[in-house]
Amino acid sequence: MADTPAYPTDLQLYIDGEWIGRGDRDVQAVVNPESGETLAELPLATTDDLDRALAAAEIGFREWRNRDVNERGAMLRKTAELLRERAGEIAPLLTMEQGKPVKEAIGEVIGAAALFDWFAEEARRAYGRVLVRPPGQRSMVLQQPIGPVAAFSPWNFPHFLMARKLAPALAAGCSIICKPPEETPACAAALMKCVADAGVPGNVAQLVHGVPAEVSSHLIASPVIRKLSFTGSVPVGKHLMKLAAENVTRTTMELGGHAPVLIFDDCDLDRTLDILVPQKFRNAGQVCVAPTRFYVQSGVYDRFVEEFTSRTEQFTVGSGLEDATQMGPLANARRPEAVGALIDEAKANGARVATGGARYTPTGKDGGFFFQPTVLADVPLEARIMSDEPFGPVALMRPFDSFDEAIEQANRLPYGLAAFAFTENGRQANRLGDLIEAGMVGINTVGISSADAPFGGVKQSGYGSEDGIEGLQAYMVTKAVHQA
């Protein structure tokens, strides 16, 4: 892209209204994923810093709990259309540090200002209601902001799930402090600004980053948080759990899945394909309800694993800024070595490599964090890949029989955010729905995300809602008011 903007030099903190550079503060190097270069260097909180963004939140939560609701939604509103003017310069900055290809980062900023749009909408309708009492007397339930937020999102997808949590906090009446990660903090910065820009105070919404554990101990640890919302790893979760178990303070956690995909003979295989194969490797496949264990009828595996293979044997690996680009580089070092071994363990248990399979270098490249776009055929249940999500872009594949044998695969493992089905026929359809294990199911579709429908796990996936209706109430708390 010949107008690919520069990355910022000067990356900041957002701490009650005002940018705080450098200083004599630590700094962390933010990695270009297509180089392995350094871009710049994110200066870190100091307790100082986490201190008085605690302070200002207090202050802030007191004041935004008591604007007007309509207020907080055109805020909300012009947020939304700042994020779209100025999409174009945001994408390539989201490129740059986690390398997705730009086609898919502007997706990722659009998709952030529908989130705010439908929250602003959303708040009015927090409605609560009346108890039928006698002459004279009142009962009232009232939904109420539920207080000072922390909010936690990951790296693959830091544009969007930072308004997932910044969108519907705000219009509640929360006030919010943001710990994007480190990897990604030109994107997470640009957002704010846009909500800034929009009008909502600087005690209202803040951002931060730090070395995560310090910064998460600290912040959970205070009397000020009163809601804990996080995006990342079953490991991470469970650790942020137990903080938040000290102050009993509330908790929304989506921790990930290992998503199955159960292709029965029925389906239409062409338009399954046209589906699945683009969606498996959205993002270089790092997507928490990516499409992975592919569970497919006997009677169409062998010729659903050739074309499936084809297919990505002629997907294009290379920068994301490149307009040709389908996948770019994983998102940092750790991937690709990670991602490697489990195909390793794979093959030494007797996994088939159809394609793919180990690092990549595009032409003309010199170092980067490039994998090759991987089918596994014939994986064995033993296979580690088979239980740990792999989070690359690696489709498993694995022949089933019988209808239960599906339901069994599908629902073998503790974790359930999504699975997807693909059948032609609607009695099946209709009993896939009600047996798998799963927050979200999509049935000859992977359209299970959008801004007014729950997004969430159930067993080790996690608990409670993102998106909807159940979004908003996440950031709310019910009160009943009798009055004789």
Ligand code: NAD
Given for the second form:
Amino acid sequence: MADTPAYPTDLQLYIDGEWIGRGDRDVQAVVNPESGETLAELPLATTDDLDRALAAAEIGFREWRNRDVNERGAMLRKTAELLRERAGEIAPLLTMEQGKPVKEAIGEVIGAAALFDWFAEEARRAYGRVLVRPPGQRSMVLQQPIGPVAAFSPWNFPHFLMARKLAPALAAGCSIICKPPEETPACAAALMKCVADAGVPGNVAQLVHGVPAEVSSHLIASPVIRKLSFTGSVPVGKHLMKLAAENVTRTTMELGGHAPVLIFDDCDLDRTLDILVPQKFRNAGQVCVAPTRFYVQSGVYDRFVEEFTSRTEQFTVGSGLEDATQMGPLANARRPEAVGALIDEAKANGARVATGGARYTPTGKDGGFFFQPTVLADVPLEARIMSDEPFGPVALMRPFDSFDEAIEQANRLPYGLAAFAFTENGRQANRLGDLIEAGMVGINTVGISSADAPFGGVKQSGYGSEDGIEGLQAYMVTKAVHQA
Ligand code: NAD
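Just the form predicted on its own so far, so send over the form predicted together with the named molecule.
Full complex below, order starting with the chain above.
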């Protein structure tokens, strides 16, 4: 691909309006998942850096909450504009550090811009209400910004998921310290640069990296932080909720899932495959709402497995920087290990590998984190992969007979983020919408994430919603003012 920008070698933190380089800080290597080679060294925040960020966030909040909401909205709109202008420069950086194809990376940056646009408008709609009282008296319910926020976002959508916290916090009038993943710092810095260039003060939006456990325990223990927002794995989310309990800090937790896909024999099979195959392998399957457990009605099971498999075998895997690539490497060295171990265990339990199932080197170079797009058929329920989120390019298939059985299977795990179903029967579709235990249900679609719709899980998939009007409320507290 032409015009690939150089990866920045001067990675920095952004604290109290200052871009801060390595100095005598510890560093962590940023690795290119396509080759395993080091791209740059990332400075890690010291305790003093974090204390400085906390002090700035406290002052920044006092000023920012009092800004005219139209001014805040204008800065968010400007951020969106800058993101769209710079998408072509930011996307290859994201690809170099995360692996996804550039086309997907551009979509991620444009998606982040859409969040800033949405919350620029929503900022004005933080309505309260006035209660009915005798003449001369007033009781009002006010929505007010909650206070400084600590936001932890993961490496699978490192740009978009940071924006999903940053935009609503700023819209609500909060200051925010972002701690995006250490694996993908350049696209996070590029986002923060847009925010700063749009005029948001440097003590209002800040960026730190560090040892995750150290940063989170330090920030969450501080009385300055009034809100914790985390996207990542269930175990880390539970741990952070315990830390937050100490100061009764409010949390939003988006903790992933293990999405079921119910394929009924009355579905439009070609259209269903057109939708599901690319969606399964988007971002190499490292998506919290990725379609994962395919339960297929017996009448169409064999045909579905066969056609899904043959389409999977046509998928072009390679460098994310190549135009033709449909799937890049996995994001870090942990992923192929974890995915491979789950597949081996499933095979030992009787699952049939319809295609894929192993690491490989499509670029001809060793050292990358590639894994074959994989279809496992007849996967027994006892296999760990049917309960542990594979978070990789693996589709799991099982047949079912009745509607009730399908619902039972869909709801059998302690997770409930996304679920999908494909049927042409409208009455059945309504019942699916009612009965599936998930925060988002896609019927005949996988389009379940948009700026105006709440996104979040039930059961152990999380707590609270992002996006939508709920996404703004997550950064506000309710106050009742009574006046006689
Ligand atoms: P992990 O559990 O080590 O980390 C998950 C995320 O949490 C990472 O971004 C990491 O930097 C962060 N983290 C880890 N410990 C932390 C701490 N003490 N304080 C603050 N942040 C902390 O797992 P991983 O290997 O990075 O990812 C593996 C699993 O995580 C996946 O299998 C998937 O289930 C889950 N995951 C979910 C999402 C999502 O969008 N919900 C995103 C990424 C990963």
